[in-house]
Amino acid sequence: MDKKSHIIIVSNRLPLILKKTEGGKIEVGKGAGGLVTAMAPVLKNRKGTWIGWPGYVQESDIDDNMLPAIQTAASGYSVKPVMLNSNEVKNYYEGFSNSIIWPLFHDFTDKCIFLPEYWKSYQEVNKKFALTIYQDANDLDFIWVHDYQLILVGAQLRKMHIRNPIGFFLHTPFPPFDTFARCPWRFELLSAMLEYDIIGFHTIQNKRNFIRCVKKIIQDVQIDKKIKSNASVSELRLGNRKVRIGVFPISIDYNEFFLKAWDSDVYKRAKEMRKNAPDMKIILGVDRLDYTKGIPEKLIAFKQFLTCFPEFHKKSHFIQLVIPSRREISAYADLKLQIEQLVGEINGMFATGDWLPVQYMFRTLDRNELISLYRTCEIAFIAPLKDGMNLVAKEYCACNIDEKGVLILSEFAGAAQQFHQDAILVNPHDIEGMTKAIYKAFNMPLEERNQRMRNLREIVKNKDVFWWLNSFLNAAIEKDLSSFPQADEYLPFNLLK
């Protein structure tokens, strides 16, 4: 890229919160979630702009006398709010985000409300945050837009004629054309997705859904026969147009968890919880509460391995860390009963005067603390029934400096295209086959874990973050693919083995 130009990240989220007080006071608080933990690195150490939602309504637009807040509370960066109203709020990000793209993306199509005022609404936001970005951006910058809640910014912008280079990355799966010919909005959606100069995704069959529902749909559109068969970037091209296609698997910043992993207050901290818990072994989950990260399905698979494995009472503990999201939203509030109820019902069967089965927290936890439960506990089970990466698989990789620990990690979470020679892959819906496999994490021997747990770090070290964003730059300015790296690691491992 041109010394001159600088990067503008464009999320629905930006990386803080603001919150009103009663008085009228500004709070400027640190966001949470996968695309913060990956980007705000990555911008502290390239002067850039992001372009977000502070996360809270406001009926107008934002007053100047809140710009200074948010930008004392950036480091390195400046930072540019979009605000929201009640109505986009619940027709944008509820509606058309939430309650359409969200679960049709994570082939949960029972839970689509296709109803067409979301989608006006999802239209004139984008149109906002376009707007936002055609008055900040410079003619060098390169516009880098994220996630599902904004697909048609990239549109949007040509229709202002912005002839800048955007990129857009795609942090959710992007599902077979089966799932998304069910959406009323197919080809406006494929369409806008054209309009970027390149694409990227986690994982290759991503890319590779996304490749065929553009043939179903779109129709006119050519595959570059010479770089066709480069398992990491391709082109299609439109007409005049060539638009990038690229596999990019999102990560950590690996030494900044690495480092804090060796913080003795951390290392207090899980000293005390180990303490608490001499003779157990720990089974951690931390997860946000979404009906796609298989929590209840975790949750029967514990309590079968406790009926089944009688000799593991006492010796086993399950903490279920779960994170407070979209409370508002009818699903999640019922999924937080159907935990609670499940928690309830295994402490009820198993517990007894000196042991507690599973631990349950629904809040939020600050970095120290997360960081010690990771290095605590032995086993970390991920079990989503869909998701794009997962980060908390890596973070917990990139803790466990003492190597003893043991992944069991779900086949359809994107993290297991990198991880499944070392960790133990389950089928989320397979309730026997996670009891086995909790069973076979439990007496793995030392040794072998050793080398699994290495084997893992060494993919999260050596493909961190800084990597995948030099990645996705680097596909967006090559001017010859023929030579781009191959993605070999990251063909589709065979689930039948």
Given for the second form:
Amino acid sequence: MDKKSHIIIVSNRLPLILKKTEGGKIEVGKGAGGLVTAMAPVLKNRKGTWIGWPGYVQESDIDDNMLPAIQTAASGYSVKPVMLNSNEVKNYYEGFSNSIIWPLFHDFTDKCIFLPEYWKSYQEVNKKFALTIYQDANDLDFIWVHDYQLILVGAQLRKMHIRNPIGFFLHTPFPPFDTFARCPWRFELLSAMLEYDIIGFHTIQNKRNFIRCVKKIIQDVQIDKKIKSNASVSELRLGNRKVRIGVFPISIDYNEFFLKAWDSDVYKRAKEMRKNAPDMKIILGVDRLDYTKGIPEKLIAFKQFLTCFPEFHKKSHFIQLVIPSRREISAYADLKLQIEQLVGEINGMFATGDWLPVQYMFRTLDRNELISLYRTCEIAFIAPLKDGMNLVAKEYCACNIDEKGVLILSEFAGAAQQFHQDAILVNPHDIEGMTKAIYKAFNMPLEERNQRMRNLREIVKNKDVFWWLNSFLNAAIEKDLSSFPQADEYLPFNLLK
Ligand code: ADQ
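Can you now output the form predicted in complex with ligand ADQ? The one shown was the form predicted on its own.
Below is the entire complex, every chain and molecule, led by the chain shown above.
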């Protein structure tokens, strides 16, 4: 056995995309996204493992011949798939995860379907993940569990007498007590969270909500003062156990986006997009299909903007990009219809032979296409009703290399905590306020745009995804994990700041 400790990342989805072709063959592709980019070098460095569900494929579809392809896609670290059957997908994933916790944690309690069979399946699948970890983990490994689908994994591991340090990061918001208290399994969920050694949230508000819920629901807990060496981390004491609770705002690989924005291919595409509309101001929205993202509210605000300010007809264009997501859940299918109706209505009302007010795309774009859009558009319009962080806001700033863009951002996105001074903050429920924000963005003097964008870019540059990773691991390791390697041993590119 390797004496060194390894890192085990556990998330609902593996950082791979498995797709079944029409001929029935399974193809393996690399996954994308901030978490994969940040974790891959660390996993390679420490010969780590990523454990997760490979997506909508059957266990029988994965044969031994595919394992090398899966390993190649992961390149440098090992991957352990956890297979889910169709009942588990329905009850654990679409059910408890996405029809209970996701809406509950985003304050959409009217969308919660509190079915006991969902809870049963959630417990079983979390145990299944824990068993896979149990089979893989050595004594010194650090186990890092991600997100709302796997809250119970730490507690399940403790039941299996796993004594390793275990961390948890919540990528969604954590709701206020009045919201969380509605969950029939509130005690079980909170108690399970307290089995982790360290819990990370995006914002101070999430951390406060969590601590308030613990005080009200668990009660027998002592909140220690903040840890001296790290102002954003507090310690909870339950009998002999201590749990660290910290704020670690996730981010992106700034350098990757920044460098790609300079790429000649990206430049050519950006120029091409501008060819037919040199004087048009383009507003960009990029969101996963989700009712939390406030897509209809943005479209309604744009419609109001065109109604109130006819001088911007033929001078403004709204590109709304939507990445397909969770369409098997009815709330998502309904949302798609609502968006399509609104786009049709706005274009029907205002379009002319040579001007289309809204361009709507419902697909995943490749990285270069997305970055070209970030580079081209004068305004990014990001208005979630609630969002853990929102990486699109950070990606837009990183790619805005001429520093002329304006960011309109919802005050309910976690990113607003970092960007409140230089973005135009909006309340997505206030359509009139959002209309005014679009007007303000259109009329903002160049000097002010430059200054604000420069400040925003500084924040993303200084607190990138590697900073996030190091902050979390440092806070975990400070906790007397004497056998555990120091944080800088994880550093992929010596980026500890
Ligand atoms: P998401 O809800 O998925 O993440 P977000 O943080 O905005 O939200 O990330 C979306 C990602 O998808 C971005 O990297 C973006 O580039 C990409 N994307 C969106 N539309 C796309 C398209 N059409 N084509 C290609 N790529 C597209 C969850 C939480 C967030 C939290 C993150 C990370 O809901 O609040 O910021 O996890 O913790």
